[in-house]
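Next up: just one chain, as structure tokens, the form predicted alone.
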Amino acid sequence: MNKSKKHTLLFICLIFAIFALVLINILSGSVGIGSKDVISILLSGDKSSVDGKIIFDIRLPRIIEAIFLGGALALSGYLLQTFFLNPIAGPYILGISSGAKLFVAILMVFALKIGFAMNSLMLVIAAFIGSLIATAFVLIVSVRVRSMSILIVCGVMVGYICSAITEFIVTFADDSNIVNLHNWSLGTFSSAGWSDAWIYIPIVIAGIIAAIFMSKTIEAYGFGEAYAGSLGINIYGFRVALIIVSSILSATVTAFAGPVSFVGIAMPHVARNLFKSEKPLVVIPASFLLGSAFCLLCDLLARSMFAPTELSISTVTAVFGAPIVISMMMGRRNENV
């Protein structure tokens, strides 16, 4: 089988994979819904009665969410991996996530002081502004630092102080909001609503569609910022777009389900080796893919596993995803002995 029909039939599993794991989760709940109820919910829009108002105003907005925020994160992962030229970057572990969960954390606490009416976007802008000012901070360094090890315990720094900050601010929350801000602070996927669809949907397909425009120049970049050069592309605006993209990726998932941890670093790793190529037409489709299964995967967890009792997002994934990054860490090593 050559590697086109063997990456379309990967295509096809993880498609698949998808609908399954919506499946499932529509099914699955504190509240049982048969398989033949929820055909029959589904297919007639039938949202009056009690089942149908589980599924179209809980269930099915926390999968929209799980899918299209699974996916930018785990894109965002792989434009960040492209710009510092290493599979261990991600927007969780350089702090990226944090600096952006730290800005909505000031202006949700801030907006319920005063009374205002916050909107979806204005999170979105608060959470960009946050993971640029974090950027920032991992690009200065990585100026004046040229170890990624070394880089990435600064990033880990950075979102420890920033994650420590926004405890406090949470902490002297209003009581009437502050179990809100606290499950919001550690990832959730629970707070999910239509009207937020309209926001970060029309986002992600739009990162989608701008990194799958980069992908000739990605490809090129892969080979040295030299080699890109000599094709005349503009080194400079390209790593300017790609951090925009990414840190736009991730401060919309921050912006709505909070951070959510080694989905942004394992992600495209696991597309990579999956699909045995380097190629961005490939991995980022794989990527955003895997992203969207793998959340949809971890929510289920996190919400059935203790019931009624609910698990942040970013449990469920670290207890996944730090085993596939130690071990990428380590074959990594082992490639440099």
The other form holds:
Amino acid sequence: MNKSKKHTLLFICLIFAIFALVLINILSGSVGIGSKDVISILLSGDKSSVDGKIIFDIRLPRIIEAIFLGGALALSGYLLQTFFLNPIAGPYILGISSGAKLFVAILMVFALKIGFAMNSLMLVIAAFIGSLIATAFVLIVSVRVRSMSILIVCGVMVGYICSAITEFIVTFADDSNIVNLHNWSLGTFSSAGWSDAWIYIPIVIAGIIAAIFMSKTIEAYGFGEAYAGSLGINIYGFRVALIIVSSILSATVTAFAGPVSFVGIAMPHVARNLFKSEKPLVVIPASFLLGSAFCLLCDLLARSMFAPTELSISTVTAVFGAPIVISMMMGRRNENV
Amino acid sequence: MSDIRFDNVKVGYDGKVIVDEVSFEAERGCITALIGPNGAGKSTILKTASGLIKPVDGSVYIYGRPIDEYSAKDLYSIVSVMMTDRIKTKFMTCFDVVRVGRYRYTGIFGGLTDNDKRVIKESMEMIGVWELRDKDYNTLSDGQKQRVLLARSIVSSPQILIMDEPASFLDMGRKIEFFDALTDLVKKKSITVLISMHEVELIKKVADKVICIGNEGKIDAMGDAKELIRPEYMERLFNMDKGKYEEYYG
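Please supply the corresponding structure for the form predicted in complex with its partner chain (the preceding block corresponds to the form predicted alone).
Once more the chain from above appears, this time first in line as the rest of the complex follows.
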């Protein structure tokens, strides 16, 4: 079987897996709704019954969120890995998600304090500013140290600092809405509704399109900065574009789902190894779909393993994602991580 | 008119001069080699010649036109650069590696036309790596890898090829194979090559013209390879004891 046929088959399998996970996610939950009822509710679009409300207002938005934001995280990680020319990079591990979290928390608390009504777009903007500030810090460090390991340690430290400040803000903010903020700051796909979906879906789709248009340059850049420069590529512009698209994607995820760990770093790696390819036109959609499938699975486990108690999504993604990252590092022990 | 001309250039980084008073010309269909001790500034001169760094002072001309007047697109449609960095790939075939060299010509998503495919095939055949096209690049020997990279650097149909020590980590047999492929290429395509190399024993066979960079940050001598590469001179350039060069290279 030639490579492109293999890739097509793998893509079909992935889409099928996502489809299956969507079905399982719709069917499972603390309220048991039979599969026949689910199908008839979905087909009729009837939201008037309690079951209809559960499916349309709770389960479906959550599924859509896991699909789009999970995929966006994986794509954001892939773009960061391209930027650093190193597969051990991701928005969470480099502290970028935590920077976004901190800014969203600050905005939420102050908006509540002064009774200011904020909308989802403002959350995204706050998250984006937080991401950029955290990224700027990581970049300043990366100019000074050439070692990726030290950079990651710095990223983790930035993550801790931002999380600590966020916790501090959350603890001392006294509004009852803060309960939501607390859940969000641990990472969850349960907080967003349809109105948010209309904000994040276009952003994520724009991010995918931007990444696809950058794919040719991503491939050439993979051979190193100097070589890409000698092909006439505007390195500075390209690197700025990578950081901006990656930050917008991870900021969007953080604004709606909070920080979600290990998806961004692990899924592109799984995509490359599963498809045995480094072609961006393969790895970009593969990472996205894998991110979606992975988040659907983890969200299913997060809400069903100890139901009715829900785990935070990062707890589950870390259990699966961290071993993948450790194996990546072990596999590269002879090189400069 | 020479293809590459340095006119009293100070080359270096961030305002710091590494080699001063660099003036030389590289002509069409010739291999011009830079030799000299490590750290003398050979790579810096090559980077300046390929427009990757700006000269601290003075002008570099490509086909009589100052290099800074070229847009990146125009410059790199003439010039192809092969630097020392080894590439890290995981799942790329040799064809994929060479294909990327065609960057400037391919479509917005990197799609190949029939003409692109023909040029890639021709380039790989010329260097003798077409048989390796479906092989995983990582599984190749160092010698094969360097030849694939040579194919990659000519797939953009350059008129000028700039190479930084392309054979330095190959064993003697692979060095000879590599330089054979290069001299053959220059003959067939009549391209201009500016190269830095360590292989003093091969210079007479490979290069038409030699530029020697001394330790003092200046060009020490330049001229016809066969006349210049003499034991006494090489001993002085590389700071060797008298008689050492002959003892080793004969």
